[in-house]
Every structure is written in structure tokens, then in C-alpha cells.
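Just one chain is shown here, as C-alpha cells, and it is the form predicted alone.
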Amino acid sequence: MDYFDVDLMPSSHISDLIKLRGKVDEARARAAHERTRRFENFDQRRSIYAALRHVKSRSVHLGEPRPEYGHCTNAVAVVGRRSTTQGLFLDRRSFLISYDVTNDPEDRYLAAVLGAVIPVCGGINLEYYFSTVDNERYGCGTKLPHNISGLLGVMNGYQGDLRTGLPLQTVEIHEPVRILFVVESTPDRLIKVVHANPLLKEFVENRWIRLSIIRPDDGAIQIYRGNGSWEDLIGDEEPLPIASSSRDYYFGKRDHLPVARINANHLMSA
């Protein structure tokens, strides 16, 4: 993190300023300590501190192979309220979007943010989904003998033709799913800002993307299955598990996690 013009803030503001530094710090240690449950050479007893300094270290070691997984393993993107997701553990694979329904009667800001975050997220999920079902042909296979072409691309060492989509140690551990936009708002609204899009319409009706509302009335599900059906989820809802922190419920665990509820007053029986 950097901080511009540190040096005009008044006197006054400085405690705060340091305050604030601290609280940051501990999000972007906690924040490393839990991507790096899936980088085999980290420790994960050591501090979160010590996680913040492996990820920065290795995000310049020029013989890292693997120095971030990026958007790997995104799965759901969650357009609404943050209350909505708040106390959940989604493995950090959710993209998550705040739109406050209640504040937009003409659905013009929705309208805005699924315009950016569709193609976008979309499209980030559709690059991960090809570069792991077909890594040779639609990605770039492993990025070892890869040499950087003109500025342009990579090719493998210094013959053949430009490579595209993701190097196989960016999507080793990507499970290629379409990704799920779960969007608060009703069928009607949303349906109508999608088809009022064309590249929207293209991607929610050619099924690049799975599509589903939360009703901001009562909570229900609905499930868009095309040509302007949807479907109510039923059935009864799984209990998630409960941790009492998102390290207790990660620690020791690499591959990928369910939905939890954390929750400080619960205690992990051992």
C-alpha cells in the first residue's frame, strides 16, 4: 500500500494515520496468510506477517514459476448488498460486487455494473475454463521454455507461433466451471437489463455464464434457465459449517473449501 501526500496531513490526523496503516497491514497479512494455504513451500503455523513477506517475495523472484495464482479458482460472482455475503468464508473464489437494489428504483445503476462486471468477470472465468480443460490448444502450456516476443505475447524458447490463454502453473489447481452471477434483484428487472445489452444477452443466453437472482424482498433463489424461464431453488437449505475464524477453517487444508459461517463465539471441536 502507498500513501500520497503523507507529508500535508495535518498534526492532528497523524494518530489516526497510523491507526489506520495498522489496520491495513493486518488485512494484507491475513489476507497472504490465507493464499498461501495453497503454495506447497509455506508453512502455514509460521505468523501472517511472515506469509505477507513470502508473497511479496516471491511476487519478484524471477525463478518463481508460480509467484501468484491470480483469479484461479473463481467460481461465483455475488452482485448486491455486502450484508448479503458478510461472515462467509467463500475460499477467495468470489468476485464480489456492491449494488444496493434499494437505492435504484430504475435499475440504471445495475444496468452500469453488470455492463462491467459480466464481460469482465465473465470473461476472466472463460479464460481460466479454456486454459484448463485444453491447456495445449487453449492455453500456453507450461510458461518454463517461454520467452516474451516483441511485447507482444510469449512463444516457446525462440521458434513457433505466439501462445495463448494461461500457463499450466497458473491454472493447476482451476476447477473449469462457468462461473455463477448470483445478482439481488427480481426476474422481470433483471431480465430486462440483461436483453437490453447485446453483449450481455449474448453471454447470458449462448449459457458462457450461469445466472441467478436473490429477491430482495424475501431472500428467495431463482435460477435463469433460458428463453426467459426461471426456476425457484427448493429444498432444504445444507447448514454450513462453522468456524469461529477463516484461519481456524483453512489451516492445513490445499484444496478447495465449502461455504462456511464464521462466527468468533464458535469454538472448532478438535
The other form holds:
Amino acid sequence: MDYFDVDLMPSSHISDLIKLRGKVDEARARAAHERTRRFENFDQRRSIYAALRHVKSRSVHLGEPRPEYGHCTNAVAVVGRRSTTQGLFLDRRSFLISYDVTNDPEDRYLAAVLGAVIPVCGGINLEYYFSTVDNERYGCGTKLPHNISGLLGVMNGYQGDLRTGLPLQTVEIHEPVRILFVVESTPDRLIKVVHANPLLKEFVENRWIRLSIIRPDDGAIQIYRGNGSWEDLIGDEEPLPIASSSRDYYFGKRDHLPVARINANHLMSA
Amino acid sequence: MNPSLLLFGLLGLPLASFLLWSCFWLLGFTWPEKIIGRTVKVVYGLMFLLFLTLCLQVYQNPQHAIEIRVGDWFQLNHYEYPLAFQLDYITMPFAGLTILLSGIVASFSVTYLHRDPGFLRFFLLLLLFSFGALLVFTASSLDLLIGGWELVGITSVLLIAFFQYRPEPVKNALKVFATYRLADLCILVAVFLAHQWYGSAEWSRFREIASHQDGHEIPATMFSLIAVLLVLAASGKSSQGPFCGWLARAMEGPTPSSAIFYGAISVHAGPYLLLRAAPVIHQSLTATILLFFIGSTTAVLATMIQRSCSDAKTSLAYASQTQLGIIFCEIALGWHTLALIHVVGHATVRAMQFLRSPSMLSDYHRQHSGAGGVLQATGKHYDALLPVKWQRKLYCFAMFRGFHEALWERILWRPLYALIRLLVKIERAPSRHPMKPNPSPPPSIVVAE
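Got the form predicted alone; any chance of the form predicted together with its partner chain too?
Below is the entire complex, every chain and molecule, led by the chain shown above.
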């Protein structure tokens, strides 16, 4: 990570900068270690800094068909205040979009946020979805015989069509599910925003994505079942498994993990 | 250390690992990728050490080749199949390239083929190929060379068809296989003729014959025919002249196998054969002219095609063919040392280009952003030297690959298929023999038609 204009920093704050750097580097290393649990050729028992080195080196390795898994495995998009998901282990499977409902009585920001987020996240999710369900047709098959053509796409081997979609190596751990949007709002307000935008309406009413709300005042969750009907989510939310840290929770596991609550007190003291 | 022991180690390591693993594989055993990857790296590391030790011994006395004679495999009247090896200044660069580049490709493939179902299969074929290539480069006679030559050919074909579940790789692999067989036929006939006329197909015998040490005169046709056959065999392996075009079809396999076979080692077996047979080839004006003709025409055609290709691997394949054509010309002109240097340089650079070809897009972006934006084309390339009127015509010519595939289609494949169809028709036709007691054919055959 590069810091710009460090020389312009007043000397009184140098110690703060050094502290910040240490924290940021540790956060990077922890994030890298969490990512490596999906990489079969990294031994999780190694340190978080070894994980950081591994993640960095595989991003530039010439013979590495999986420099990263990108948005693979993503299944949820949470649009709301960050306090909503604080302390949750989401297994790197969610898009987290900041949106403060208390600051938006007329839903102007909600319309702007959803106008960007649903097509983008929904589009990404559908690309992964279809590339997984039929990798040869909607995806582009295995990367290994790919041949770059015209500096704009790939084809297989000697001759053939340009391939579209995602390669096998990118989607091999993906679970083909339609993305679930969790928006901090109320059913009426959300539906009004969605129906005001024909693109969003198409995504939602044609069920390309799944939609749910989390009520800002009491945190209750309702799921959209189409045609204006909402269903309360009952009994499925708590208690979540609790772990003292993310590392403790995911260590030694390579498959998808259910959501867990990370004990915040432990983090504070660390 | 005894050079023969070193050599057997060198040949034995890849062969033994191949045999061991494939036997267990056939019995249903398989290993974790980690173990396969590490073992392969260790094998190539050991081979490289053995090779370096061997190099020291060869270059202590560079004037004399080290000859290792194990004996004869079998004897039949006057014919004996010699198991003899020869290490000299031609062998060492080729063998060194094989070991070094196969090792690099192996370590590249450990990450590249991670989680591929054909992981073990790829390394088995790579080991078998390394053994075959080393056999080609160390054999002291054509008889033994053929063994390695065939192994290189068959592993090459099997790796083109590596993705067996898609039809195109298999189809193209078969085409390459057919080309190889045609070229191998030439080398086989050459061996028979060499035994018939020279009494042996050893390299030393070729030199003796060519320098007329033997005493009695040998008619020119005896040189010409064998030389022409060997030139054709080498052209087949290196995708030159009449055989040009298969190299691009061979790009169906995984990238590292394209690098080692079609960038580095396999295609350079052609120039190796020519360098060994050079004394005989230079005795025959026909063969020398043919060699020069094949090399120069392929180089010109391939460089044009390469410039008009839009995809990375076909472009690299034709670029390879261009350089091989130039190497053929160098050998025809008698510049053997230059050809040897050219082979080493070309194989190394081309293997690297092939291995980089999957990252071409990111290389492109990095290059342009490194130059601070988008690099403008200068227009200063060799194509611009041609008159404008020609440029377009030549571009079309090159776009259609010089029409050579269409030409072969018309003069070889179509008549061949027509003949086959005719034969099938004759075979399946209901018999109208008047003497036959039952004139009506079984109905099932009619239905099948």
C-alpha cells in the first residue's frame, strides 16, 4: 500500500502515521489470510503475513489461472448503515453498500444507490450464475487452452468463436444462487423506488434478483415474494454461531460457512 | 564420473518416473497434486545436475565426441540394431535446452494446471516427451533416433488432444498425427536405404561416406535420395514446406505444452536431424537446393501470415515457422554453428513468449501505461517498405494463410476422400454377380445405405 505526500506530514503526527500504517498492514494481512482459505495450495497454518505475500505473488504469477476469485461465491448485497452488519462474519460473500436511511426521508439517495447497485451487483451475480450452470455455453470453459484474439477477447485454441462469460477457474467454487438484496427501508418506500425505475422494476419483478428489507426502526426482516406481497422472516435470524475471531471461525475449513457473530469485546482488547 | 552412467541416469530418470507413475495410475492409484509437482521438480533438478556434470566431461575434450556403446538390441543376418549414444557439441545444446525448458515448463504447469482433471496425465506425457527428446539428441544412429522421434510425435499429438471432451482438439490432433506419419515414413525409408547402401545408419558412417574415406565410389543418387528423404522428414517435424500449416493447428493443447513442443524442443528436432545428416545432404546438390527452397519459401510465407494474424498463439506458431525456415536455410548454406546458436536463441525466446501469451492483455496495458498513456503506432515496420499496391494484395494473401490449406484440400484431401468414398461404395454395393444363387441382397444393407 502506498501513501502519498508523506513528506508534507507535520512532524507532530508522524507517530500517528506509523501507528496507522501498522494497523492497516495488519488489516491487509488478516484479510489476505481470510482469502487464502479458498486457495487449496496455501497452507492455512502459515502466518497472516505469509498469506499476504502469497496473495500478492499469485496476483502477478504468469502461470496462475486463479489470481483471485473475484466476486465468486457472492450471494448477498446489504444496502444499509454499516452498523447493521457490524461484527458479522459474512464469509466474503456479500456486497456491502453504505446507505443511511435516517438521512434520506424522501428516498432520493435510495433511488440513486439502488439505480447503480442493482444493475451492477445483480449483473455480476447473473454472470457468475449462468457461467456456473452451463460453463461451456454461457461461460468460456477452462482457461488453459485460451488464445487471446485481437487483444479484445479469447477463443479456444486454433480457431473458433470468441468466448463470452467467465472461465471455469473463476466459477469453480461458486454456488449458483440469485443474489439476495437486503435494503434498510420499508416495503412501501422500497417498492415505490423500484417501480419508478423501469430497469430496477425488470430486475425485481421478473425475479432476476431476490429482494428483502430490514426495517430501520426494529430490525425486522421482510422478504419480497413478487406482485407486491411481502413475507415476514420468522425464527431464522438468531442465535448465530459466535466465534472469538474470524480466523478461529474459518480455520481449517474450505467450504462455504454460515454467517457468524464475531465477539467484539475480544477485538477491542486485541 | 563415468559418462555412460551419467547418460543412463539422464535418460532413466524421466523414463523410470513415467513408467512407475503410469503403472500405478493404470492400477487406479493417484497422488495429491503437491506430491506430483514436487517429484517432477526434483526429477528435472536432478537431470539438470547430471547434465552439467556431463557437460564438463564433453567440453574437456571438445574435439572428440563421447561414444557410449551398450551393444546391440538384436541382430538379424547382416542387420544389427545398435544401442549406441553419442555426446558432442551438437548434442549438448539440444539436450541442455530440453532439460532446462522442460523443467521450467513443468514448474510453470504445477500452478497452471492446478485442479485440472488431467494434471497427472499432463506430467506423464511431459516426462515421456523429455525421455523421447533426449533419446533423439543422444542417439548415435538413425535407428535409435526413430524411437525417440516417435515418442516426441505421439506425446505431442496426445497433448494437442489434451481436452478430449471437445471435438476440435481431437480433430486437429488427428490432422497433426497424419502429417507426422507422412514425415515419419520418409525417415523410415531413409533408414532402410542407409542400411542397404551405406551398411549402417550411424552418424559416423554418414561422415565417412561423405568424405569418401571408404575408398569405393558411391553414386550421387544414393546420397540424393536419402538426403531428400531426411530433408522431408525434418520438414514434417518442423512444419516446413509441404507440411507447413499443422503448427497452428497444434495450438489446441494447454499453453505450457504449446511452449515446450511448438516453441522450444519438438519443432527443433528437425534442424537437429539436418545437422546430423548434413554431411550426406551437402553431397547432394538436389537436397541442398531443396532444403534452401523449403526453408526460404516457408520463412517468407510464414512471416507474412504471422503479420496478419489476429490471435496470439497462431501468430506465435507462424513466427516460429519463420525462424525455423531461416534455420533451414542456414543449414543448407553450411553455416552449422550459426544454425546451432539460432536454435538455442529461438527456442528460449519462443518458449518464453508462449508462456507469456495468456498474460498478453495485461502486458499490453502495462506497457502502454508505463509509457504514460497509449503508445501511438509509428508506422515504421517492414510491411511499410512494400509498395502500397502490393500491401493490400499481400495482406489478403496472408489473411488466407497463403491459400496453402485450400491448395492441399484441393490437390490432396478432396481426391483422397473421393477415393475413399468410391471404395466404400464399391464395398457396400449390392453384388450383381450373375452366378450368385441368391441375387437379392440382405435388406439390412440397403437400409444402412
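Residue numbers count along the first chain shown, from 1. Between two forms, the rigid core is defined as the largest C-alpha subset superposing within 1.5 Å. This one's a predicted model, so the numbers in the text were calculated from it and none came from an experiment.
Colleague: When you overlay the rigid core, is the Cα of residue 10 off by 2 Å or more between the two forms?
Modeller: Moves: yes, 2 Å or greater.
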